[in-house]
Amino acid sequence: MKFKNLPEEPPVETRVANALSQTQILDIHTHLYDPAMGKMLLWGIDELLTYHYLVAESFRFFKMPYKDFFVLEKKQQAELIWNELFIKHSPISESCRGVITTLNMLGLDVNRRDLNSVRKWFAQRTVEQHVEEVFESANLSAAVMTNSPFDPEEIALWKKGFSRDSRFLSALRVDPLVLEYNSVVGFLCQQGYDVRSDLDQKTRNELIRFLHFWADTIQPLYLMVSLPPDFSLDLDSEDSSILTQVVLPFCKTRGLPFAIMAGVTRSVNPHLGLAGDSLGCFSIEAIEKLCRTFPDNKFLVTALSRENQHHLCVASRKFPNLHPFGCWWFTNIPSLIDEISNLRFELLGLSFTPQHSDARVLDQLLYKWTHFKESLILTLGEKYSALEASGWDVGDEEIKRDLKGLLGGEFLQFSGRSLI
């Protein structure tokens, strides 16, 4: 018998869209600050233009020496970016097209193509209003700060103490300890601590000592590191002694995961300063290592590099301690966030975080996550209807539970924390 009439359900892309709309957003990792921390907290047009990878694109059409850029200040920064790559060329890179769906989300008008009625709009607003706006259009209920304790700015602002905002969560970043341990040593004796060189037992419990104090001072939710391509895992390396013997110990003794942002390789182009970096491959054998050696350790991994990012799935489906998030840098372009999202649901499930927006200017919330919630309903849509295709109807509420989990809940699961 066949019924005339009945609603059909809706597609399940357009079930997932629904959905998505109505989940908010824990950001795992940005470069973004509390709103208190003044300057530090980056946003508006010209910070949006002078973001390095705009940069970086600039000079493949630039003819002027790098020198001659870097010396101008940031409004004749961005005015040459604007007029290269938005003016002369179609901003069609992820970067410039990031750019005009951050301002279209805040209601400005692009076609006009004006940067002074931009610039206008933003000198109106205060940051407080602006945080407020981009959260709310963004739809993030969260979002974690990249914090440095050898940052003298940041030092001070710690120390002084502010008012926090329950928005803003922290991290701890510890790349100068573990990368350059002897070009901090001085600073640490400096701060207190009574370390040396050499990394005997009195030393290893002063840096302990200086973990605790900056866990209490900013209550991380992880700590953290990016390793070049050739930074070496092996227990008995110099390389890992700071990580194996004094970051991992203290992150099992307050239950703290720990993040390895794999594959940056520095200043491949110095001359571009922070646009001159690149990547490389990352060794995963040495992750399953560490995850192997270290089982009460939590690890969050995220790699730069494509070629890396099968080998991480495998391993992550080997180790319940390992936890791959995000693409980011050159990986967070569609193409590839298509991919290495299909690559995880297709071996992790939903035992992942496939995002993160890295974000370093504060708009930059919005079309980072924008963009990839139009590559999320795709391929979550894709996932879905092949389910279904196999007999297992999906409902509304699953999708709305999956979401979740994917949008922050499987971190905060992972990580045994709670933001109630």
Ligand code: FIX
Second form
Amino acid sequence: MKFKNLPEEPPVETRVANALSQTQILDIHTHLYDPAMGKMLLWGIDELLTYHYLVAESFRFFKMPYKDFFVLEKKQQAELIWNELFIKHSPISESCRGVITTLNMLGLDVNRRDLNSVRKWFAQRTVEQHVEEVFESANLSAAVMTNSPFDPEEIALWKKGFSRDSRFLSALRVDPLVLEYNSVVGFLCQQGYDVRSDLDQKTRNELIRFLHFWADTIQPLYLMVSLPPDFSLDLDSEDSSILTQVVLPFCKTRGLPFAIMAGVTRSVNPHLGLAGDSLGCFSIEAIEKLCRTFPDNKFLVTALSRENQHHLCVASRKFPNLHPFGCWWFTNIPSLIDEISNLRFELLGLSFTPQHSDARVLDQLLYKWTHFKESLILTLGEKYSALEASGWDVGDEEIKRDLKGLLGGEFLQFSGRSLI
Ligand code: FIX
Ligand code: ZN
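So the form predicted alone is up there; where is the form predicted together with this ligand?
Shown next: the complete complex, the earlier chain at its head.
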């Protein structure tokens, strides 16, 4: 008797990698901007090299006073960073390797160690061409911007109006309102809102009118804030009054999720500017209380400290109105991405969004997503292998379905939006 030779199925990691290469990503949090917003959209080698992650790492080696560095032109800063982190040392940190992955994906020869030839290459490109190539190569369908209604440059652009690029979606960032209300009262009055320091009914209504105006103008997918570790979410605390009396009621009315990026301590070293922020443990108990007290609100939450990750997963098991997302900033390193994704897969299955890029420079989409995919192929591959060992065959279409959910679909579902 003859047996038909069944073709051997490729290893599950290969099947995940194949499915991944066919899955478009919705990047749910970046600091990128619609190209129509002009110079707000950063791209190119000098922006890549002066990313605040690399500035912080350079000062581990630099011997110069902080201010001598910050007064320099961006090009000169980039040269100092390139020499220190790429020429005098091997660029093994995650952010340094990111520059190498990025340049390589753009087809540049990094082994020449020649910054000027890289600069020349970028100088010949247009932003339109670059957006096209980066989105295609990273396989992104869209990226969510971080839009501030308190930034004069942005306000002017939105008020003037522009034709939007559908690949750039928006999110309304309300940090100054939530964290330092008193310091924006004057600004809000100038903008025509009749508000006072006191949160009386009139002021609350006016703040809600302000939020409606911005939601109508930019059509955000969600509202958002980054909170310090010691921020109190208690209902009767002064800290949370704007959040609980203005922002959450507004989000509920508009059906918009509220995103909390929890645990950033701003400016622990003020000399370093944007690179000077650190982290602390946030109270996940407070997040649980928020989800319990506001069951009609939806919360997207990411946490900066490693210690918060397990509790955040457990909290998400308890509250369907809580959606954990991303490996943010200091957790966006391979060892922690593996660890956090494993925790989430094991405790939540597929009901979360494992990553966002937080890209500040367009080109960073290339490395941030490539490095994340390297991890996902292994972590998810391992979960499927274990499942197969338990007797459940996983089909290729099922893998595709799951990846679609992880890379944007679950977020859209949670937000009450249709799949794109
Ligand atoms: O609050 C945020 O959105 C943070 O992501 C930024 O403030 C931070 O500077 C950053 O770029 C982290 O990746
Ligand atoms: Zn961010």
